[in-house]
Amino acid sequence: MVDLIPPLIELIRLSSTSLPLDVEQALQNTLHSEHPGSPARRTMELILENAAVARRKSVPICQDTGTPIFTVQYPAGYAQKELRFAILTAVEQATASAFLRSNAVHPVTGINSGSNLGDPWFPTIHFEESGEDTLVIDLLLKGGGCENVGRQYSLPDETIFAGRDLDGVRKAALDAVFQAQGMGCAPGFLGIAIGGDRGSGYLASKQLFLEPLDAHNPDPALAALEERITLEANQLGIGPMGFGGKNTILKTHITALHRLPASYFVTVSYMCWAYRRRRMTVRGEAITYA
């Protein structure tokens, strides 16, 4: 079996220092719509310059390297215990190499572990056995700023005039964006889960960030809602980093989960412009990254 620790360190390095190409292209596209000389235009220029320097010098794109969230799809023959050990070891070594900032702080004592290792929930690791013969590990680095502005709504919600329907979902999503203003480090991306319980809603909404930006929603009603929310969010005038402008949300992904009759949750997860996700695939001795 392949020693997974070195390739996992490389997965972390790539995630932390190099934006995915589809994300960088989406950010690049905003330059043509923001007015030359405006704060929005200059902000986007600086964001793109920062991304280029981070990739060239192999340093973190953002000082907050976020919560590492791993999603592991493993074939028969791999043991969760061994996979967890490899991931934790790689996280610790990547932190020592400054690809990750020490982010694991105990909520009672305030002490930073110094290694990005804490209780069983830090880093977050989701395991799923697959029927394939390949090991696939996705890594999402979720920064604190964008995590802070995520919201969950229980519909109906009279404060935003939202009922238990897709228009209520739209109102909840736009309220979340409006409340975030520039604190989520716009231009950002939305992952929205309709239904589920409070826990599954947040899990599913964040898993949407593993999708490529050009992923098409197979549900026509949800696909139309994704486009409408993105369009209307950009009409709020919040703009890059809250300085005003035309680009606040670059993409919205929505999923629907079965719910209890008594509950109708809308969970909105927000991803900042530093949208850091990478995938490592292991087939036999061959390892690839995307």
Second form
Amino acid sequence: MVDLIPPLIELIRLSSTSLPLDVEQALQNTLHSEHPGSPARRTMELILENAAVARRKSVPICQDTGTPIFTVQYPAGYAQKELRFAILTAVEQATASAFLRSNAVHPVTGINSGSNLGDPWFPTIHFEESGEDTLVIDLLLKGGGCENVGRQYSLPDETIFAGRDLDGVRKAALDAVFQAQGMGCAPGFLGIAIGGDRGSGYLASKQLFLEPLDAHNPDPALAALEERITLEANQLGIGPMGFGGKNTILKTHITALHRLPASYFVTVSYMCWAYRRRRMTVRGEAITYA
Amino acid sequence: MPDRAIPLTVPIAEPAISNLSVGDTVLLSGIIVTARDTAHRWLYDRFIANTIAATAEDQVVYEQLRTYLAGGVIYHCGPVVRQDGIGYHVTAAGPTTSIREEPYQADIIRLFGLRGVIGKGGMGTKTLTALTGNSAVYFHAVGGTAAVIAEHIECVLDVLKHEFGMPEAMWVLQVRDVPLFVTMDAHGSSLHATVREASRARLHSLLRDD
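Having seen the form predicted on its own, can you show the form predicted together with the partner chain?
Every chain and every other molecule in the complex is listed next, the one we just looked at coming first.
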């Protein structure tokens, strides 16, 4: 087996310093619809300049390098314990190299561990044994600003006129975008899980951020709802950084999870414009990144 | 909206603040100090509410802050800082969400005589009142543009309360031409309040629309 630690450090470096191309293209596409000279337009220009500088200088796009969320799909025969060790070691070394900010703070003592390692919950690592012969590791760096504006609704919710149906989902999503204003670092991206329980809802809503932006929802009703939520969220006029403008949400992903008869959760996760996700694939000795 | 950026240097004189209004673009130079959640609470407990007695060491830090912050600017930021043999280097330094400091900010503006607060997402009415009463403004940096802002940081002059950890320590930074937007001014105007109210009206019509 190849030594995974150096390639994992590269996965972290790439994630932190280089926006995925589909995300950068989506940010680029906002320019034409914001008025030249307006704070919204100037903001988008700065965001794109920042992406270029971060990539060129190999420094973090955003100082909040977020919660590192790893999703590991491994072929039969790999030991989770060894994969975990490699990931934790890579996180620690990438932090020492300033690709990640030391972000793990003990909530009782207030002490920052300095290494980005905390407890079994920090960083987040999801494991799944795959039927494939390749090892695939996805990394999402999700900053605290956008994490703080995520919301979970339990329908029906009279305060937003939302019943237990797809129109209720739409209302919950729009309310979440309104409540976020610019604080989630708009223009952002939504991951919405309908159903599940409180835990699975958040988990599934965040896993949607591993999808490419052009992913097509196989359920036509959900595909239509995704389009409508994006369209209407942009009608709120919140705009880049909440300065007012046409671009608030650039893409909505929705998934549906089986729920209990008693529960109908709508979980809305918000990803900031600094949408940092990268994938590493290991095939034998060959390692590729996307 | 004016396209031209207004150069400002810390310490900022009062008339320069009165001349600013929401929508202005500013290029800020001089010395600024990062302060976020832990620093605000630390200052509040020891020098405003006085619920915790300040030690002699706390007093020294406070006096240093006073020299930097009279007519000065606080930056809501937890930077990424690399340390080598010759000192500290900031590689990423975008703003953090300001509203978490709303309980403390107004008092801290008065405590030091701040002329400005840099952050993102805007602040509430208590802070807006303090800005108006103390002739100060809220400067909005573009969230996430950490690499670009770091390019405008010339050097790290000092770090106070390093034991708070890298994000929460108070970094004293010499900056040049940091690009900022005035989103809350000294005349009681807030872009955040305006956008929120307009979006609220739009939300209500979308919620009633099946």
